[in-house]
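Consider the single chain below, provided in structure tokens and representing the form predicted on its own.
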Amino acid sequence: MPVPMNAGQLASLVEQGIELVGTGDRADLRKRLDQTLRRLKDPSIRVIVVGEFKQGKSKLINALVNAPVCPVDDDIATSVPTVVRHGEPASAAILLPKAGTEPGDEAALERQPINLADLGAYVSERGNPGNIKKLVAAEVFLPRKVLAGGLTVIDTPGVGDWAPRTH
């Protein structure tokens, strides 16, 4: 039976792979290996909260971090993923794709600071219906003990039908 590897051993293997493709004509593979290495070296724990529309995902995150960071209302829903992590002071930013870049390229994102109180205008259906502002995500940084150990919580747009249930 193979012995499981730890993150340090995996990172070392990925670094070797980066060296091998560094001399070749595989920029695409190099980019993916660089991204993998960044994730292996990132000690945070990501929890993605996923579910149907209007089922309390944002409310759950707000309760977890003890702050009203994710907009909650009877008739609005999340339209853009919202990443909530530790940071001081409390702040927010929106992530936009840089002009002329490929989707999925993390290095090709532009961060624009916004007022934390204005977050709903960017991440909710009311403020950004159907994500017409073309945001990739929003980030919220909070000085919360529950997040200090590396926990990152991600609020996501709902899945399924938007229509109210009749059963």
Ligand SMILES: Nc1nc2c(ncn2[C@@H]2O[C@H](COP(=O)(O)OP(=O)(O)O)[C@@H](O)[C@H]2O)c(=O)[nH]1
Contents of the next structure:
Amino acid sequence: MPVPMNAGQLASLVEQGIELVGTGDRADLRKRLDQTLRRLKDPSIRVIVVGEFKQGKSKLINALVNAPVCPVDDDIATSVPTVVRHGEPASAAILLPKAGTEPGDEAALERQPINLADLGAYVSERGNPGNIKKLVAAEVFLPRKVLAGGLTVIDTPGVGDWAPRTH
Ligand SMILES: Nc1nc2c(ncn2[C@@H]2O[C@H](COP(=O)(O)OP(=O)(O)O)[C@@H](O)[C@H]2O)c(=O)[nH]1
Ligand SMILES: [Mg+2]
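Moving from the form predicted on its own, what structure would you give for the form predicted in complex with the ligand?
Below, the chain from earlier opens the complete complex, with every other chain and molecule after it.
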């Protein structure tokens, strides 16, 4: 029968795994385990808002945090995942892959602060069509009670076959 484990026990298992691969030549496995450990130790609760285009995902998040942070449009609006979490004062940043790193490697991201008012220029189809700026994500920090307990809401571009044409 499977034995239920809490996050702390899982984290120590992953730490043991990291020790085991530490001396070998599996740098790829080491990276994955490091990433898993970071996520296990992250106390935030991540809610990813997914769905088809133009279903009100961004509007829902704006309503939740009571601020017009995620671009909302009658046309396709969101081009880059946007992570909305607690922080004071309100601020924003974009996450870019560091030059020469592999996609999907969380440790290889460069964070660039931006003006919160300029967020639309980075995460909307209007300002960044088809994510031509090649951003991995954007982050928004807001001093909101609803986020203070660790709730992190993630806005996403949308799924389905109504994708913006790239050619
Ligand atoms: N009437 C109505 N319109 C909505 C609602 N939610 C979103 N919209 C509109 O639907 C369009 C797409 O919304 P948006 O949040 O950008 O959708 P997303 O692509 O899923 O993020 C916008 O014009 C919104 O104003 C809603 O609950 N009621
Ligand atoms: Mg949207």
